[in-house]
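Take a look at this single chain, the form predicted on its own, given in structure tokens.
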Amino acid sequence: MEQLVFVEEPEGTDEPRVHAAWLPPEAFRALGARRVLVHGHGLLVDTVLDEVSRACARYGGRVWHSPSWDVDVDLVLALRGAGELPNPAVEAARAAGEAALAEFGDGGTLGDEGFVLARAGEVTAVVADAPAGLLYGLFHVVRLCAAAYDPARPPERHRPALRRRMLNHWDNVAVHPVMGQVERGYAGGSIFWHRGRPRGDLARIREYGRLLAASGVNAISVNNVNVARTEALLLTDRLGDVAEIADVLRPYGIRVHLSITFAAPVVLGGLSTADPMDEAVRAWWAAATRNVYERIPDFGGYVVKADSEGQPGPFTYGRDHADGANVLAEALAPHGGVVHWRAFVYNHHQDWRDRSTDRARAAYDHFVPLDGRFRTNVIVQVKFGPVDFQTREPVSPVLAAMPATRLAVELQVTQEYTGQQRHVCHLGPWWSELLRFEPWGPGGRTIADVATGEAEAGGGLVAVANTGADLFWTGHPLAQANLYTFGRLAWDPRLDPSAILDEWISLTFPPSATADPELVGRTLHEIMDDSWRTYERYTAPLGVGFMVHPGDHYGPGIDGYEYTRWGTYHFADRDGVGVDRSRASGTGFAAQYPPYWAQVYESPDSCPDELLLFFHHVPYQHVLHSGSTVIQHIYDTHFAGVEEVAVMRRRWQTLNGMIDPAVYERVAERLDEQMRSATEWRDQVNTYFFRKSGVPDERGRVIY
């Protein structure tokens, strides 16, 4: 019997040096072995141009521009603008573009983004009202391999349900001396600045641009939210570094964002003030942001964090946060640009003793009374739960609670409280129950409602990035799968997690290059898709979070935050656990939710067991909905959650042969830790609510 092994792909000296994602050649066979004819023009139809070609070239196919002759083709790539062919074959695949797009009603419209893929005898035609439009649908096609080219493919429609679909990058220019180069980076050193200098490996951000492209992002900040004195100066004196990074980033639809402090007028421009009611800090913002367009004129705008863990902000005025995003609104405001303000405020000198402060409660505190008061220019920029990215939290009030605002959902796809890139835990399937909550109740709009705002002008979606300048861009090859995922949920939300899983799958491990295509895709989607349920079970018990090590937030430190100036978070004594944030006896936070929800949370005896000791604190012999006490509950998910990554483990081990390598070694590497990591957090977690309840596990497993 033939041995099957894993076929690498030959190396192209044009290949960036760095592992191809989603993106290697072997994904665009299908393409690259037919006939293709690209028919409009522009920059972003030059870059598709370039793609196919490049395709075209590896696997013996044909590419031709137009205008040109009557040639026999399999695929029209073709804005709908662009005049007529001399080819009838073309001219029937655009009218059969036209023809679903009748069908699909509403005008026809698709966009600046959007496209229409559909059959006319034996041509595939993807057709665009823009530029933008035919390089999506291009990625689109690649994503589809053989399968667009099926005779029997009814016609699609896709547009994006969200318009901006944004990757925040907490990367510093210079070294910061705590938090490095990339803070809460997992993924080794900036793929844009070094040392407190640009990086200078244009090709890799080109690749860069290529993945995001191709996942559906279309916005990046490219500097750390904690702003310090060498990233202020992005905004005026190094503005050439940043309109490099444009300028590489344009050719994928990519917009450029900068994070910048609040007090640049002072840090930067010499004033003696920050205050967003002085006409002198007006016009210097006016200024600075008008020589920021003349460089780049199509940077998509500022992000800020402002009074919030240090950051200045308009508090020090006596100003609140509609004062200071809108000074800087007005400034973006004749430039088509925006003004990203994060609603992360909340007071981090608390006192442990004091049981009414409540970090969860602090967005809603903040913000809500200021709805309305923002230019239609300003996002406020939600973190998707009350706290802080912890592995599970209740979706914010703050979405359902500012209807005249323009709201982003904040996600992090960097896993600071997930693992950071060390373990196996697949976020998409947390992100689209996110994106499916209905805060208003059942039946009722959606938090991807929300984001996506009346008439698609919403804020969008936007997410901290995991990337980084390691081979395998996210540290563990399999976390590649967040940052694809991030950017498929945002294009629509509606798809379905474990779909967009398996789409990855087959793009980065291709069937054609793999040894058994079957065995990798089915063990791949075993180990990752429910790896996010797998990380809570040996971490973080029906909702309790922050019980990790201070600092750098890897591994457990159960009172690591308890006694600490940031917060409390599980209240574990001999009693009981949990924190009480009902109306009726605690901080009050669970009113904050609209009535459906203010009432299911509060009471221990409706709250969904997963939540139930972020909302309450109740006996460890409280029974659940499930019919176990909170106490076995605890004890039960850590060991559950330890045999699992054991699974994980020897999964893995059946594909070495079947993969990459360098990819297998490196998971199988990542995989050992996570099976150290767990054991502890099982150990750890166990024996310090076994010592403080006193009750044993009723199955007589060890526990220290």
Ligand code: GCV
Contents of the next structure:
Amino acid sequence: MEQLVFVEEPEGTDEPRVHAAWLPPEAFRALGARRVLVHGHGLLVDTVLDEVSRACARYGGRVWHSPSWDVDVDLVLALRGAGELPNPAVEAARAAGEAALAEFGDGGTLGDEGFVLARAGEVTAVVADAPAGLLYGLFHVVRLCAAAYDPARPPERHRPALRRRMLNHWDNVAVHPVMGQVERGYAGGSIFWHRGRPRGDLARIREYGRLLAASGVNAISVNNVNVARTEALLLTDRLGDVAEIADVLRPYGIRVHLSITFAAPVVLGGLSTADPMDEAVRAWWAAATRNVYERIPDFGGYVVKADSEGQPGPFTYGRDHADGANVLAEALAPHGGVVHWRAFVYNHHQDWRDRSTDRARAAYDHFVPLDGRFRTNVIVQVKFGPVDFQTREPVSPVLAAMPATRLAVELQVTQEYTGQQRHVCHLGPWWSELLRFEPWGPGGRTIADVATGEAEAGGGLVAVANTGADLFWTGHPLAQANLYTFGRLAWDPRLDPSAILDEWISLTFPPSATADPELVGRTLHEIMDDSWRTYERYTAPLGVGFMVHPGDHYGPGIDGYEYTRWGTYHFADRDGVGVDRSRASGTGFAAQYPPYWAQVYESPDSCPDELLLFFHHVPYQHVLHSGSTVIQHIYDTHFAGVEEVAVMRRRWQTLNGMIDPAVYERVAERLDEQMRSATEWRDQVNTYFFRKSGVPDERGRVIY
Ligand code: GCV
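Same protein, different form: I have the form predicted on its own, so give me the form predicted in complex with the ligand.
After this comes the whole thing, all chains and molecules, with the earlier chain placed first.
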């Protein structure tokens, strides 16, 4: 049996080959065995042709490029407007595509990235208005495998719900003394940078672009939002390094963005100020930006972390975030670029003694008063929750409070707080829940609707990448599914995360290259489907958050942040635990939500169990909706979480010999660590709360 899991590397290299993730050659078997006609021209059409040609060369199919005709084909991938082909079967399939489009209504529009798939006779047609649509159509056909050629397949139209589907890399160019090459990176070094220089592996970057395009991602920023001296230079002296990356990713429809420092006019331009109201500063940004577009005509724009965790910003000059964002937007506007201005702004020098300051409130307090003041090419990028990418948080109330601003929702694919790619923690179900959340109450618009925006002009979905120079791209091979899922949810937030996981499994572990595909699929689902909830069970309880080891954020550190300046406290004492964020007696954060949720969150009686300690400080004997007390819930979930990891490990062992041994070994190794770490979490959390509360476990299990 073939195990075609790795992509081919150029001959003569001693480098270990890189895992093919969800695009192993085997995933192209159904396509590659067919007769394919590609019709149209353009850079991305060439990419389609190249993909099809490679697949056909491997699996015995044939490929023609227009203006070929008079050939029998199984699949035609055609641009509308590329002219008719004197081939009746092909034209019938194309006509079926056109007819299907007309039936979908709204003028049959496909946009820049959409496509339609239809069957006529023996031919499948994929029709798109623009080359990017054809590329996405091709990857759709790959995902469908043989089903793409099913005569009974009804016509389908696909268009991305979100126009902006972006990854932010927190990659440093120079190795940071504390954060290393990639801040919060758990997959080795950076794909782009190595010790102050470009890494130089353009083939790898191209392969990355290919994977991203196949998942649906269409933009990336290539450097950390914390911008130090070397990284600042990417905007000017080292722009060539960015242009090189942009050139490699362009054939896969991926636009490059850059994180910049707000102080650039001073640190790069030699001006005495970066005041956004200063004419010389405005002129500096305009000139620097013009220069960027001369080198990279399809440059996406800037990503900015300002006045946050020590990064410079407009506050230095008595200006606000709208003033700061607008000066950059003004410079980008003539070129069609956007500013992603992050709303992650809070006081990181808080006094833990002061219980009136609440970090959860900060983004709303800073940004909501500015609604309507941002230029139209500013996207305010909001972390999904009010604090910081925790395993469980409520949705950020900012997302429901800025109707006159383009908002992007920021997720974290890199598993900073969710097991750092040493633990299996499949985040699809969590993201799906967030995107479906209705901040105005049941039946209202969803978070996905906010990101889509009116007339599709919303800010889209952004995520911090989890990839690196690691052989498996993501350290933990199963963490590849998080990246894939992010792309697919950004394309269509209504997709069922379990169906996305099915796609990922059958692409990554193709049935034709697996001894027992049913067992592999079932086992992966059993391990991954509920793994986010398992992780939640053995870590911080009931939405209280953090409790992580300070600094590296891995493993338990229950009081690690309790007496620090970072504003992430749980306030556990002998009587109870949790943060009172009610309007009546707490910080008032609950009142930042629209009325429906403000009311639900305000009272411990109506607050959902999983967020109870985020919103309320309650006694240990408080009874949850589940019927359990808070203290007993803590014990039960922590024991259960560790047992679930033990089961995951046993299940994984059943795949020994069934799948690529390198994948098997890497996951097995990581599951051992997950078991060790989950046990550590269980014992520390249970012991901590037993010592604080003095309440024994009603089931008499071992607590230290
Ligand atoms: C890039 C958290 C992380 C930081 C990160 C920051 C951010 O605080 O721990 O490493 O900095 O979020 O999102 O900007």
